[in-house]
Every structure is written in structure tokens, then in C-alpha cells.
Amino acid sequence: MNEILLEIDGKEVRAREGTTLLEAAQNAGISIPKLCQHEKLIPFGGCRLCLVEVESGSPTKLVVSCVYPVEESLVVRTRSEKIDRIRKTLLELLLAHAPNSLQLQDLAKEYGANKDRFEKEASFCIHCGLCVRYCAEVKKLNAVGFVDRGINKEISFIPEIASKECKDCMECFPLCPTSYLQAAFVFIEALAFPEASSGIPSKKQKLINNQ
């Protein structure tokens, strides 16, 4: 496979042809923040915290770098007072649902966000997709999935599949950035097979009593 050659913060920076603009900064050591990206899925591009400034011959334009893929010669700035800024935004929007995710309060920190700026959603989930893509893509599952459409959006687990996968797995939980998958389950393993908590001993319980 042919060897790009392109510049990163002023970084000259050789990735593989098709190699995502993400994937190069992080194997060049230059950080990009992201929430939606997992090495084992498709890229997404949902979360849009990954975005860029690139240039190749023309102005320069925003792109998402999980789903962008490198470019010979392309230079890549991923810090400027604009990129900044939109990411500052778009953490205040995210805090608006998920004020006291520890992932979002750290990035939080770096951009100057505030946290309070957007009045607070009902929702924890901030739409990231990772339970989904993963339970779908990784676990060929799909116990875990979308219900609704724009700002009514939401995860919800399919009964008939997470009582009888998701007890013993469990994978998609730490992938979340809030706190919200694991509520969710709880709501719809009481709400939907209430039997499943009481008699049936839980992976986590399975592991401690072979201790």
C-alpha cells in the first residue's frame, strides 16, 4: 500500500494510503479529541470533537478527522482559535445532558467550557453510538439500539435480546462516555424482565462467588 506523506502541526507525518486523518495524528503522537471513535468499529464521525483544519492547494476547510481520510501533501492544523471555539460549544452542549461525566468535565477543562451555558436536557445519552455500533458490529448482537428521531433520539435495549445476552457480557458498559448505558439497562432489566435481577446470579456476581 502506497506511503502518504502530509503535514500535522507543522509535523511531517508518513501514514499508509486510506489511513484516517485521526489514525495519523495518533500514530504521529499528536492528541485529537474524540468520543464516538473505537478502533474496533466503523468510523462515525458523530461526535464531531475530532474536526480539523486542513489545506491542500485551496482554502482551508473543517473536517471530521475519524472519517477523513490523509491526502498527500495536505497540511493539518488540529488547534486554531476556531477549532477551539466550536469545540468549546459543542462540550457545552454535551455537558447540557451530561453535566457529571468525568470525560466530558476533563475536555471541559481544556477548552474552557461551561458547563452551565445550555439549560440541562433530560436525557444522559449524548448520542456518541458506541453501545450500538459495538453490540452491532463487534458482538453481531444488536441487543442495544436507537429509538426515535433528532433531539428525541434515544438507546434503548431490545427485551427480547438483552435478557438473554446482555447479563453475561456486558462489553458496551465501559465504552460509555456518561453514565446513562448503565441506567438504561437498569430501567428496562426492572421494567421488561424483572426475573432476570432476582434468581439468576449476574456475571459480576458469577466472578465473585468463584473467588
Second form
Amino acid sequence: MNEILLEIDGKEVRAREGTTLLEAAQNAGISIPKLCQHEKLIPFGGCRLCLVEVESGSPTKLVVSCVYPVEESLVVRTRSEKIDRIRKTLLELLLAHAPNSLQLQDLAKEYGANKDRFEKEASFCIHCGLCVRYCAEVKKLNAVGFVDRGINKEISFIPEIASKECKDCMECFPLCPTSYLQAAFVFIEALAFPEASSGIPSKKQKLINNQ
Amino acid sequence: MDNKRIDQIIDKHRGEASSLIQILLDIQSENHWLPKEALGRVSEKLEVPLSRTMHIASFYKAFSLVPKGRHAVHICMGTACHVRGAKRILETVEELTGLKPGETDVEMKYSLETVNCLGCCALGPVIEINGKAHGKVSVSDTSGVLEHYK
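Please could you give me the other form, the form predicted together with its partner chain, since above is the form predicted on its own?
Up next: the whole complex, starting with the chain shown before.
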């Protein structure tokens, strides 16, 4: 495997051919904020927070580092006034959907993002696709998927699969940056298979308890 | 729509997962909507996860996940039709059928839908029923147009 030499934030970084800029930076101990990247999953490029500036002549090019492969003698900057400004706006847009997400709030503090800049559109899901992709790629269960499109796009559990598989797995829960996923699961559980419910007592249980 | 007919459609497309959208379109055009059982059957036969089939079926506007009537009534609300009184045509159709856009009547006769342009602006205002465009309709014409479709 060919080794590639590039420069990230003034530091010389070696990376294997075919890795992404984000992975190269992470291996070199340079942190880039990201919400939709996961080491076990195929890069998605959904949250755009990991964007970096690549110097290839002037003007510089903005690329999303989680889907951009490393190139020989590339000069990359992970922080600049321009990047910070874009990340701040991205965070403000995401916060309009999930104002209470701790992960988003931490990043907002770092980049000075104002969570009240845009009118709240509390969908709570930021479409990072971590749950959907984890379920499909790692667990191969496909219990959760996207439905609809555009501004109406949301995640949805398939009741038939979720009622059988989710109780023993729930590995996607900690991946969610906003905890909307848990809410969506409890909701579908209560609607479609309350008998198998983990947290909420079922009708049957309630009857037993009342006796 | 029974499983036998669905299997026939799938066989027509040689059961290839890449033909998923074509298969769904065929079911949609025959059955006017995609019942859950049909989606499940297609997923099973093509070995495509149900979540993926649902994603596709809910993504495209050509597919309906709720029952639709025998006649699809589309009223053009595009700019050209709008300035020629599409709003009044829509109101008349709403009154005649008792439906709001997106609804279907209990007898499963009409499904009412608005569209933003049908691409034949010179004919405005346009009502399209089952793919056939009725152009230059007036408020008094609308009931006559609808009566063609039993």
C-alpha cells in the first residue's frame, strides 16, 4: 500500500492511500468536528461539519474531509476564519432542529453559535443517518430506515423487524447525537408492539399489577 | 391485489433488485396504491430490505401509500392556470366531489390532487384526469368533465 505524505495544519502527516482526510487527521491527533462519521461505517458526508480548506492554488477549496481521499503533498487547514464561520452557521441550522442536543451545544460553545438564531423547527433528528447505516451495514438488520424526503424526511422503525430484533441490540441508541432515536423507538414500540415493551408496562402487566 | 399478481409483475422484471422502482410503478398503475403487504412481498422476493423499499416508496410522489380512487383528478395550479382562475376551478371540484386535495371519497371514485404545472400552459386552466388533459375548462364545464368518469 502506498504511503502518502501531506500537510495538515502545518504538520507533516503520513497516510495510507485511499484513506480520507478526516481519518488521516484523526490518526495524527488533529481533531475535526463531525456528527455523521463512524469508523465502522461507509462515509456519508451528511453533516458537513468536518469541512476543511484545501490549498490547491488560489483560491482555496472547501472540501468535506470525511469523504475526501488523501492526495500527495496536499496542504490542508482544519481551522480558519472561513471554516469557523461556516461551521458556526451549520451548527445554528442544526440547533434549530435539535436545540437540546448536548453534543451540538458543546460544539456551539466552541464556535460561538447562537442556538436561537433561526426559528425552531424541532424535528429533533438531524439526518446524520448513523442509526440507519449502523443497522444496515454493521448489524444487517435494517430495522430502521429513512422515509419521505426533503423537509419531511425522517427516520422510522419497521415494526415487524424492530419488535423482534431491537430489544437485544439497541446498539444504535448511543450513536444518536440528539437522542431522538430513542424517542422514535419508544413511540413505535408503544404503538406497534407494546407487549414486548421494555420500559412502559403493557396492558397485561398493568392488569396483573392491579390485581 | 393478490400475491400471485405481484409475483407475475416481479417475474416480468426477472426478479432483479435493480428493477425495484419499475416493479413498484407497475403495481401502482394497476392497483392505484401500494399496500403494505405488496411492499413486503416485493422486498421478500427481491431480497431488498423493507426499510429500503419504504424509503423509495415514500420518496417518489408517483407512489401512494394510501388507497386511491379509480380516477386521479389533478388540477393545475401553475402560474398560467392560476391567473386564468384555477382557484375557482379547484373550489368547484371540491364542492362537486366533497374532497380536499389529497383526499379520496368513500366510493373510491375520485382522488383529488393539485399539481404545480402540467406543462401545457396554453391550455389553462387545466384539469388532468387519468393522464388525459382537459384544457380551457370553465367553472360551468367542470361538472361535465367529471361526469365522463364513472
